[in-house]
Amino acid sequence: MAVRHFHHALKIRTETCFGCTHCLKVCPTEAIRIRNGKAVLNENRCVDCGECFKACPVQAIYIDQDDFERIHGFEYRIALLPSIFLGQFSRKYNREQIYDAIKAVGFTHICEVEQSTGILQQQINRYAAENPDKKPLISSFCPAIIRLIQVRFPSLANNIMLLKPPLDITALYCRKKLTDEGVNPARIGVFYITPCAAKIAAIKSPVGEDYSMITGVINMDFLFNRVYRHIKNNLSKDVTGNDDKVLNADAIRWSLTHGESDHFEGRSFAVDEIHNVIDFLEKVENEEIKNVDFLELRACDESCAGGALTTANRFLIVERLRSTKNEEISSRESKSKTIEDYREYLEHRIKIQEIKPRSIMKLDDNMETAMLKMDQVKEIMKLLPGNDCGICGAPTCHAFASDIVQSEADIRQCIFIQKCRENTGELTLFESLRLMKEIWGKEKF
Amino acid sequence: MQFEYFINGGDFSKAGQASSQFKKVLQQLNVAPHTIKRIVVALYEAEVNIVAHAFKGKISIELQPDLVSMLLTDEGPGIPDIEKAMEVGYSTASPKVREMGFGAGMGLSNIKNNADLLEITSIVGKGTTLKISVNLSKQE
């Protein structure tokens, strides 16, 4: 039964997670329960949206990153950099500086993600041309989202537009380059710093693509640690000329909230925050909202500034890539290749295979059993109290109904039903004790 | 199954909530997703329509394994020429409907593009009762 899809970077640390529920209630697609006193998380519906690890109180919910040191085991080691990263730091510490220590703590090369987003922007709205019955044409920037269109909105999962993220075509682009420039390919680790969770999983297992050109990922807060330390250190040192600066101000802001959809030639929304954009796809989906050509839709409030794994605060984030300035990278004559000098060679590959739903809402494959087991929800329903407690470790009375039809829980987990039992004397007081423990462990008893 | 909502004419901020909440069930009966989208999308004309020209209307939906029928009647002013009704861009609508982006008379026909079956019948001065069917393919 249980089919994996999913590679998920968020992770439970069970010796530190006391069975809270701040995670259980604010999780969008209700993937987790609560057992042994432990949050549990069902994995063909978490869409790596990162909303669990904000809520915990004990950071108890981890986000998986790679070893990196493991960077050191490639003689080219690129950081394949976002531009949120600049947005953790004060602005009086320039992107010279930055960039210098990026590369004192172990990059050899430092390549700015958004540099592709000229190409992208091009084939966005040529796509929409070539695409009318796509509409709204809902981009493939933010993998929760994606994977949340997949589980929670299998209509829409066609208007996804099948052309890769900025990230992909960049890591593309800078293997490609060396590559060209003689060097070994196996020599190249090309490792994603990255502001959450579902860039992790986008990358571990791709959805529309067969792998991945990115060798790692490094949480963004993890590099920002040692780099920060590093420049405080060397405050008084000089900072080289960079080339590696290549974004102009439109590049950068791209991952942040309307960052794509000004750029789009025709009616678009901008929708950020994932209970947001659920509100919203819902009636994109009724067609209660028609007439749309485009869609950018976000997971996390103010988009990438507000991902999991920043450090700054979201709204100096984006105070200070709004208020990055074109900077004299035009006027700065660089000797090597730049991402335009390879436009062909990427929009050959921009494609991205189509993206399948599997909805997490079906009862059953088939459709008579599923509404046997409909009817048994609702007879079920009615028993409940309906006060969304969570006291039987599902978020809500209604998710918790439906574990009960699936054989994965019991009614009597819940409180309200064990009083009533242990009225009528049809359950005894220590075996509703016993199911209190299964549920909560057995210290809070 | 059986499935019962009511209406309450007049009232905008409500409009789609029945359509949406049956929505809901297609997708936990595994229904494909473009028939869904089919059912919802002319449900939700339907039930817009009730919410604009009537007092007060019921949805009545019965749920079979290959066919979903949805009664709606309302009691309202009815329509006086159900084939002028249909065409494209024929409204009544009040300016005021038409500023909150309802009425662009569009219900109809597309409720009529997305079902299998419509029937219409209306007396002016009472209702109108709308049986719209939409078959359930089998599952790819």
The other form holds:
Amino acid sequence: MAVRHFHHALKIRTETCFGCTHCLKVCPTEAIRIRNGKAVLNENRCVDCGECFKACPVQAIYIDQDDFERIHGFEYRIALLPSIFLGQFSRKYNREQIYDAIKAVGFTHICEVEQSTGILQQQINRYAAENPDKKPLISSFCPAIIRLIQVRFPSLANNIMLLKPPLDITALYCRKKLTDEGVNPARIGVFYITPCAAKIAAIKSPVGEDYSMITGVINMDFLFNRVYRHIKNNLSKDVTGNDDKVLNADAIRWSLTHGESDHFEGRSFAVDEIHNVIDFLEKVENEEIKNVDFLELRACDESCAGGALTTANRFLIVERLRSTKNEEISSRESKSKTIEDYREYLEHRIKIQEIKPRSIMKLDDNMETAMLKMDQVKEIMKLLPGNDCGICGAPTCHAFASDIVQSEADIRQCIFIQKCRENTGELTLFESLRLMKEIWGKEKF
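Same protein, different form: I have the form predicted together with the partner chain, so give me the form predicted on its own.
FYI, this one's just the chain on its own, none of its partners or other molecules.
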């Protein structure tokens, strides 16, 4: 498979951004710089975790999505719905009302993402048995974590399970089911309702696969507002209900923290929130944590319940989903699980291709040159104050030193270096001002 650039769902409105550095400070992969008073994204470093989106105080960072009207280009319009979506709603609105509203706003079918978790659960344990030397095995569920490992922990890329996540398995099933019923594939549109930016990026440029079975992506907050408005405006009307309720207790909580790890046969950990994940993986990489069989790693706090595109409080979402599963388990388990009819078909297509590392730590493709640059970074670090103040437009002194070595920054952009050189007469006040304007823009001066 040819190496492709990452698609990024995170976009920056330069006309709104005023260079506050909130995004700069929270980015876990140091993918953001301030240039000319605006945040600039380094696409090779970005993993679409959405931390910058959450931190931006003026909504200068947004998450792109497909035009909703695109769904009407298909006769069969499938909403690929994660259980997290239902957790957005107060308990006074039942599942039938929500599903009826989803169809009323334009979809013809609703396909619950987590219905494929039963198949995946067995395959995970089988994969572990077939690959005893790959420890710890790392879940392929969260695309932000997959990209994080590729760019920041490349030595662990081989530990990622080469199995499709529930999203892709269910999309494959939905398409197959309709085509078996005689529907022309060209008339089928499968649209995922996403709680985060990373899944948009994974669908637009999948890792481990050549293409995605999913036609497009709709942001969860966008659909929630439409559905909620429809429910509020039609409270007095009867609803038709939905016959596709196939989720059992374990499936409903799969997207929550511990949803996967509780079913793994061996020593496992469930770690959520991307900075916690980085801290844990550093310990794994340094062999401070050993004898681990399986890692369930999620970029968002409380996993998908804490996604950037959810509207309700993440803790309330978790509570609703856990209580809903307990209330509905008996009625749901009696429903026919039509996806089981396709088990063999899906199991034969559940594996993905090798996930290759894309290290951001590498300073050059040539090893000798990279080592030389690494030494240069160390020498530059001796000159810098180590305060990580961000005034140079980089998040840390080390990131700034790397930028200098890569000819992407000037050491005189460090405010401490400037003042030292002004003091010795090596730099004029006019030159210092010019350097600051290059970072923070003319308006600030």
